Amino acid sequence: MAGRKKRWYTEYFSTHSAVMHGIEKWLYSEVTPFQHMELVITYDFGKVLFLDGKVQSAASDEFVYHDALVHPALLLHPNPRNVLIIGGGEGATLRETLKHDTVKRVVMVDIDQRVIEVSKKMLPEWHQGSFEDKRSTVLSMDGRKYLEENEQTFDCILVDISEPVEDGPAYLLFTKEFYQIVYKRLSPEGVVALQAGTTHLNDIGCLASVYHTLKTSFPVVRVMETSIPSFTLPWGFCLASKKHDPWKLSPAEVDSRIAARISSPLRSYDGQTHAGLFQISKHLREAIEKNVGIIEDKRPFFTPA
């Protein structure tokens, strides 16, 4: 009976499912230009950030999510100098790609400035303080825009933006016409890595169609898969290069790079967790191959709001 006392908030993944977390407090809520931003306790994750409905980032977990979008990425790039985050408005990829040392200019792309607003007064434990790092320029744009109108190049591109919602502010950041910018604005060996989706077998359009969109731009394309135990589903991620493969990493050789590059911690990756991150299942591999989709901006994808 004294859970039923309980306030719960509804994550709904599809018109068939959801999953309910249990509220501890509620922190903030904000109806923001271009999305709704909430802030809540939950019982079992602690502090969570909530984008359209949508679980964005939890402080039990967030590391996991954001060693894997920030690493493996950086680590393949031979010497990583400059480095443009389109999204990420709470701060933690930031804060992830200021620990590597070869790393001297960050610049990060959010299209919603309360986020990052809001972030920076509630979320410390996030950002850490990154957003003041001498290193770190922050700008309030669209990310899309930013990369037409800017033929500055990269060494790598961290895309961490929230799902592609419809009427959301982030659709037209998945398809082959922005991958294409993308891919001019990396430098000869660069590299971009994003979030794609779950990879739940009823639900893998949106990482299949990322991937196949991808490989229409580069030559080097892999999927990573982890546990993110607040997003509920096990989730994907894409990684493309212009010439270095991830697979031909050994663990040897990341930790080689992590002892040589960063000299703050990692919580969640190392040599062995890179290897289990592209370690792929057949099902779902085939699963992928199967749902052959190209993103374009006039067929974009939505997942359900």
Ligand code: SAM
Given for the second form:
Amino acid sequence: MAGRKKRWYTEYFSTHSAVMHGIEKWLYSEVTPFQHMELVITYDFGKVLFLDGKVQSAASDEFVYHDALVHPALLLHPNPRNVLIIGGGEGATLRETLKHDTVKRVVMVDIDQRVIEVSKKMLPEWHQGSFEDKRSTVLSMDGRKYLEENEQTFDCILVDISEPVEDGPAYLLFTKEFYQIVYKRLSPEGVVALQAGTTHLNDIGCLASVYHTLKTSFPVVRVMETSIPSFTLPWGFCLASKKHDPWKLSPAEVDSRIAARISSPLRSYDGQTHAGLFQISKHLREAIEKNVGIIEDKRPFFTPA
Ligand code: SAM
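Alternate state requested, the form predicted together with this ligand (shown: the form predicted alone):
To see the whole picture, the full complex is given below, headed by that same chain.
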């Protein structure tokens, strides 16, 4: 058949659904102590990083994901100076965080030294030198352990970790106990943002449970949704805060904070995008409200591998 690709990467969403990415070139594959890392060039999205068989980010649209994760949280805080990134191995969350003039120090803690090393070498489009910025401290250790062992507080915490697959390194960073620690390590006006899984109506369990679990610690919890084409499924994020509510930020106020605090251009996020990110359809709001499971260390949530 005309146009049929020779090689495919099959990414499974469940036992009965998957997507096939046409592969132009395999770049790299390694089983690290924590996960299976693969780098490929796809026809549709360019270079793509997969961890344990799931797209983490793609050259063509990583900016949509990283803008949504970083900028609403940092601009909601009146003066974010100290930021913690948990995960974020590719360095793009770090790159976007460093665009904020208020930020004086960023600690990035990713459990997998190999993801950081391979990203440094093979994903320069993602990190754009951010690992070498003098405001950056990059550590390789479990993000939860880091928070448990360090008393210092942060103005914003960005949790950019892989999905909670069983036996994977991330699932204990989606629990009530973890969010309690995050709350303690945030300063009084602190904000946390995290990727929370798909907003696909048939698979809303992760996002809904994360939302309700965050609510056990934080007075303000809001859901964001966007479309990241390489993820295939629509994607959800949660933003939780001790004090400030992103619903109260008008598009004009967002644009004026961007102008005052960010000197480099943003490709996806502005006042209008902010308003769109927080507009969740009625059927999804209802599904999220109905699905009230609380995730705990002894009752974790697992995404199908
Ligand atoms: N954009 C992604 C997504 O949609 O899932 C997340 C990207 S980022 C590459 C995920 C990173 O989280 C990986 O580099 C992985 O090593 C890191 N990670 C997973 N579990 C972690 C943990 N417990 N502590 C710190 N980092 C962790």
